[in-house]
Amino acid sequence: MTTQSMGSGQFAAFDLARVPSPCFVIDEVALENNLKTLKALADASGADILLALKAFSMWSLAPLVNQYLSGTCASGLWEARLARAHYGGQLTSFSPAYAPSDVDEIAALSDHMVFNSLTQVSRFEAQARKAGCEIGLRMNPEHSEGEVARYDPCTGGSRLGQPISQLADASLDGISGLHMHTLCEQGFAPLQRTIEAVTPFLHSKKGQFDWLNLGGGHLVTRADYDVDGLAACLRALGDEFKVKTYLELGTAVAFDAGILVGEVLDVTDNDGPIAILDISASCHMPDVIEAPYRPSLLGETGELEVKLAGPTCLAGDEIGHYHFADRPQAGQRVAFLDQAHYSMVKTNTFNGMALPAIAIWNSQTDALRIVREFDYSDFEGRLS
């Protein structure tokens, strides 16, 4: 995959030495600018926009999020609890399969409970109705727009959603809305094609549903996104099918709003210089390995190519090759761009790696506050 970052932005002026290393730094101004864009989209389209906690669940910034978005969406019980503890508005929950022991509480916390299959609807609808939440079904449009199979919910054999070809003759009585999530950090055109692909089915079920949730993967806050086109599409869907429309956005909420600051620990040589950082791809930016992709480096410049890698024992704990004006030195700070979404929620302590601290910076006032630092107890406490 290719990073979608638009560049350093205001972080070009940030002194990396002001925070402990490693550390996530979130610019609350950039975050609010994203939220303003999303609020304008909601106003123009009539859609409700929810924060996908699976991508960005930094609840210390929940008061800011609550000013602009209609609520949150959760992927399971713990995220649902977090949503009700710290966020306002609506809560939609979805899981590929709910554990029976979690259903009652998730249903009690949620406004919409979206099921991945008709079998799960049949198994748990009575419990969901008893709790008073609306029942939704995730459908798989069987129309693939993903660039990478691992991140394509519509790839062949996908476990995500009931295939649309299986729904034509199925009884959907009691299901209040349909959900589909088909994209990953993409523009409006792939969504437009997906809508065209599912329109015949929607017409065949017209009048049966109250809402349509188009999930996430829409990179609305990237500067070149066709926001007007999306707004018009959402309005048209709502008008034509008489449904309330929803988006569940994660990356778009925190896009280019955060960096991950690290420090060079050592520089070795093996077919070129290798800088070992206190940032681990495996522990702190797992998508670098899973996607894979190469995150942009703050202020990258120069002709000297250097491999940047993590300090764990995993041979593949490598971030990528980057260019420097001079050979990096131990103690030198570096930062990777666009790390607020997904990286923070996926961190782990493999090899006993320390979790990055978390800081909030205001790029207008230059105010900085460290909101969380982790220590050995956080590592010890998750083991037994």
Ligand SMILES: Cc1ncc(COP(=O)(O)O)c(C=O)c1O
Contents of the next structure:
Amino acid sequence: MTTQSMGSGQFAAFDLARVPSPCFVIDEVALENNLKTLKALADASGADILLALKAFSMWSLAPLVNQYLSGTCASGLWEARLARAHYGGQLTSFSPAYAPSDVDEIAALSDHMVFNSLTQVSRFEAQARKAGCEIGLRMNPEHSEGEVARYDPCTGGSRLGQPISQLADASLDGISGLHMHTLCEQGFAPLQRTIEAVTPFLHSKKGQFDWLNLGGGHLVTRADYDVDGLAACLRALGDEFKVKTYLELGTAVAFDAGILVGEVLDVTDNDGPIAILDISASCHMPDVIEAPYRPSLLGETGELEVKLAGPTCLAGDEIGHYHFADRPQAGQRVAFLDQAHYSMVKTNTFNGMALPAIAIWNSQTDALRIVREFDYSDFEGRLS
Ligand SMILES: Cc1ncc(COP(=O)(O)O)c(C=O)c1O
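After the form predicted alone, can we look at the form predicted together with the ligand?
Okay, now the whole complex, with that chain kicking things off.
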């Protein structure tokens, strides 16, 4: 995959030496700009926009998020608790399969509980309804738009959502809403094609559902996204099917709003220079290996190609090849762009790696707050 980042933005002016290393630095102005775009979309479309906590659950910024979005969406019990502890508004929960022991509490915390299959609906609907929670069903439109199967919920054999072909004769009794999440960091055209594909089904069930949740994966805050097209589409869906529409966005909320700052620990040579950083792809940016993709480097310039890699034992703990004007030196700071979403929530302490600190920077006032630092006790405390 390729990074969607549009570039350094205001981070070009940030002095990387101001924070401990490694450290996530979130620009609250960039975040607020994204939130303003999303609020304008909500106003223009009539849709409610929720923050997908799985992508960005930096709760110290919840007060800012609360000013603009209608609520959150959670992937299970702990995110649902986090949502109610820190965020306002509505809460939608979705899990590919709920554990029976979690259902009562999730239902009590959530406004909508979206189930992945009709079997989960029939198993848990009474409990959910008793807690006052509306029931939703995730459907799989069986219309693929993804470039990479691992990120395509509609790929053949997908476990995500009840295949739409199995729903033609199914009763939606007791189900208040339909949900689909089919995209990954994509523009409006793939959504439009997906909606065209599901429209005959939606017509066949017209009047049987009150809301339609179009999930996430819509990169609405990227400069080239057709926001007006999406707003018109959401409004048309709401009008045509007499439903409330929802989006649950993660990447779009925090897009290009954060960097991960690290430091060069050593520079060696083997088929060219290799700079070993205190940032590990495996521990701090696992999507670099999983997707895989090459994150953009802040201020990349020059002719010298250098491999940037992590300090863990994993031979594949490599970030990629980057260009430098001069050979990097131990102690030099570097930063990777667009790391606010997914990287922060996915960090781990493999090899006893330190977790990156978390800082909030205001690119207008230049104010900087280190809101979280981790130490040995965080590593020890999650093992026994
Ligand atoms: C069900 C569901 N909703 C919302 C999202 C958020 O997607 P994104 O961060 O791409 O907007 C995801 C991401 O995987 C998801 O699985």
